[in-house]
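As a starting point, one isolated chain is supplied in structure tokens, in the form predicted on its own.
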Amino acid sequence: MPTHCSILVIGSGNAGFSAALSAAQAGASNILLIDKCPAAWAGGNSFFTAGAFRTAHGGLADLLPLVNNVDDETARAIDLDPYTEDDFSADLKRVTNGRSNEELGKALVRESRAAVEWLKRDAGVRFQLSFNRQAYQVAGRWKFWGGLHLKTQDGGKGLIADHMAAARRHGVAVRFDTAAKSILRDPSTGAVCGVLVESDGKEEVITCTAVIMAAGGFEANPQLRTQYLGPGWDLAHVRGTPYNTGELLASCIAQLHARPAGNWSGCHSVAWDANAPPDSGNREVSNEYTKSGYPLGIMVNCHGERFVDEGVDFRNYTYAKFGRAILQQPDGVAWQVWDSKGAALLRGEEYREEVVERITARSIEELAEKCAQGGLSGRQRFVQTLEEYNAAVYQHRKENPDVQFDPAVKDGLSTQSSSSALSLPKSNWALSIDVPPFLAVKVTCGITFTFGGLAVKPETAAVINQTGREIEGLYAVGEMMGGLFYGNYPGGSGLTSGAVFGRRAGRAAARLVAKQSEGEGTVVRAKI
């Protein structure tokens, strides 16, 4: 294990990569990037991502050059409009009701088209349209919803598989089984001059100009989740790495004294597989056990009761919190269900026999009696549910007959009429759930990872103590970077965050190598 290098990246995920790698182009040699988990466990949460990226764009003629599985016949195939910098900007401030950071913000939105260019460029990330995710084929043509349209070949495994064959050509040096326990700071100056860290059972001092924290929130600690989160939160299941526990978060916040900031009570959580491992995510199927049908069916609790409104949205702006919906009713569990007409339009990579357990019937009651051997105890209420459903549906489609389903807008198919409405409406997507064979799937909550973070200056991410003064040489990056993200985020944007500020951290903390190198010399000329 080195003993000294210049900067310390603490974290082997995006974020953590996209720091070595912007310090070793911005001239930082001896970098070393230090994981607590064993090799076979590398990538943090961003392995179990779907690789998905936003960002603004000019269209489809300025995403082009980005990826590698659009030939010139398929494009002109393609409905993709423009996502400008004022998109961008407009849903991160809906789906946060106003709480995300401004600077932090304006950041991510202005430096997104850049940064994805930037890992394409330099790292080598290969980028692809996700037409499996944010698009569907509609009269012949692909349409692209929802403003996120990039996604990386082989989603988070292959971003991994980059950023690790990028830290190889720059020169980075890379351990894993490597615990960060603390920071060192220079009793003198205040300033970062090192990590104790842990590895083999053996505690020992890594020397050091900078540290970059990269290391993830506390979404895999069932007693920081409850603490934090609420009660309940303990029985959430963990999407990703069982890594993310958050002891490096609270050792800043106690010793160093570091400026909590963000939505400490919020998370990224979504609708997940009932049946999935509950501690950690499974690095075979990843982000498989993600369920995000929803929009294209209904979603109801143990009572055979709705509680969301599936179609208020597209998916990507409803996801991340639509985990916590779930959580919230009784057991923790709800059943997705679909007719034919939705499951066909669902994702294979999801749904399919191998990865999930497909409940199917010929009759809703059969479906409710299924549903019932794996703890469903509102069968009547289910029959009742899905039949008051399917008469909104119908009545809206009397009054409203021009209207026409699409997947790829919010089309106006509701439950709401004139004659019929629903106390809790679907917005969109409300098809009538009417034709065999009859689908329903078991989830539960899924956490992904947790909004609260430290407090940092945007324009370098450097940590902020308690009385607003940067502590010299720390920084922080990806999930330990607060502020962000409050109750929900735009799909797309965590990957994208880890990128931007990563890439910012890189750069300051090579400056501030090269400033305290250039510091030494002028005293060793001095002294000559």
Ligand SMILES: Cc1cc2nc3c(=O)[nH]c(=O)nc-3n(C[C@H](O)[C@H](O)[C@H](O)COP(=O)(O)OP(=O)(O)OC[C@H]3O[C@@H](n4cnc5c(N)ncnc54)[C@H](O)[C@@H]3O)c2cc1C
Contents of the next structure:
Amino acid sequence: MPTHCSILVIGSGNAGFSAALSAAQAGASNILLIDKCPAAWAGGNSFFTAGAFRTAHGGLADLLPLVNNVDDETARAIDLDPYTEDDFSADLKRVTNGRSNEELGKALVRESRAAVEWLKRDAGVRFQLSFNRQAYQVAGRWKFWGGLHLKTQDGGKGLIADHMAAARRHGVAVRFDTAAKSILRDPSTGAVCGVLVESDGKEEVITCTAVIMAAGGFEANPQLRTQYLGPGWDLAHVRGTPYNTGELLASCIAQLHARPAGNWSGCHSVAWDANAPPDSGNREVSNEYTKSGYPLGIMVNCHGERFVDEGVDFRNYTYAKFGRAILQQPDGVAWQVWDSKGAALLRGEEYREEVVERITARSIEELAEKCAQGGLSGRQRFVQTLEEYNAAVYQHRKENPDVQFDPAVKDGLSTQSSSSALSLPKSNWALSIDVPPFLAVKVTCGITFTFGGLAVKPETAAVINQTGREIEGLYAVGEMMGGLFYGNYPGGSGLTSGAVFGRRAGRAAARLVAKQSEGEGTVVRAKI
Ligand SMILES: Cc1cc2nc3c(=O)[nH]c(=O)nc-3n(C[C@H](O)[C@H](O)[C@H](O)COP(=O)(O)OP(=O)(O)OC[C@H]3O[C@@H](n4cnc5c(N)ncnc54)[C@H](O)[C@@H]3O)c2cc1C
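Having looked at the form predicted on its own, could you now put up the form predicted together with the named molecule?
Time for the whole complex; same chain goes first.
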């Protein structure tokens, strides 16, 4: 293990690798990337992703040069509208209730397209159009919806493989089993001068000029979850890496007086297979435990009551907050329910027999009976809920015979008509649930990542302290950076954020190193 490097990057996820690559391209050498996980867990949460990157773009023609899975004939059968910077900004603003930091949001949106192109060109990341997750085939045409059109080949697994190959090509050294415990500063200048790490049970110091922290949030730490997110969050299932436990965040706040920023009581959490392991994701099954087919059906809690408008918006804008809604239900569980029409449209990736326990029945009563064996206490209410729901759907259909079901747009097929309205509407895609066989799947809350992080300077991702000053040589990116997401999140923005701000931080750190080696720096390295 080298005891000195120019730039130390902490975290082997998308943000860390993006930062390391950017620093190398900006001329820095002797870059070391460490991660506390063993090599077998490389890639953090980024490994578990679907590899979905949200980016502003000018429509299909603009995206085709970036992707490797569309031939000419397929391209002619695709409807994919531009997703402009204004669209992206509006979505970010809308889902965060206007709370997202304006400068961070602007950078994310404006550099999203360039960052993806950079990853393709310089990191060799293989992008594809996301046919299976973000498009429906309607009348022989692929209709893309929801503003999220790019994914990486082989999802997060492919993304991390490509990042690791790029790091090797650019001479970035990578060490696993090495946990950052605290950031060291020169007491005379306040600038960063090293990191105390623990490896193989022993502590040691790695000296450096700059540290880029990309060590994730605190989603895998039940104690911090309960402390910041609230009671009950210790019971959420962890969707990704078990190594994002937040101790570096805590140490920066306690020891460096780094300023916390963003939504510390908020997180990204989804409907997740209730039978999945609780404390960490599974690197084989990975993202397939996610259960995001609720817009095609309904969700009920163990009393048999609905509790969200399943069709209030596209899945991309609701899935990140419905985990919390499920956790708030009795026992923190729910059942997603469809009939054969809705079930036929579910993605096999998440709902095939091998990946989830499918509860099937020929009647609603039988379905209730079977769900009761898994904890549904309100059998009668379950049946009644479905009857009321179907009655409202029929009435809406009767009054609006021209409204057609279309999963690729907000179709307005709802439960609310002039003569019949549910107290909790289903606003779009309200298919009746009346054609057997019926299907139910039991879900719980899966936590993805936490929104609270550190305040940074948007231009460089440099960490800001409690007095509003930059901590020289210290940067925070990815989940560790606070201020972008509040309460909810536009799907695919996490990876884009890691690339945009990782890229900025890498450049800034390389500039600092260059400045120092030219002898122009104001930082004097401490003798440790
Ligand atoms: C199942 C799942 C699916 C997702 N799908 C998507 C998607 O499709 N698109 C999207 O944009 N986002 C998605 N996300 C969210 C996305 O994973 C994150 O927004 C993003 O990957 C975070 O990247 P990161 O580099 O900040 O953190 P990570 O990728 O989590 O990397 C952090 C790394 O830091 C290491 N670490 C932690 N503490 C220390 C320490 N003290 N010392 C050294 N190392 C440390 C960890 O071991 C980890 O490897 C998904 C998340 C999950 C869990």
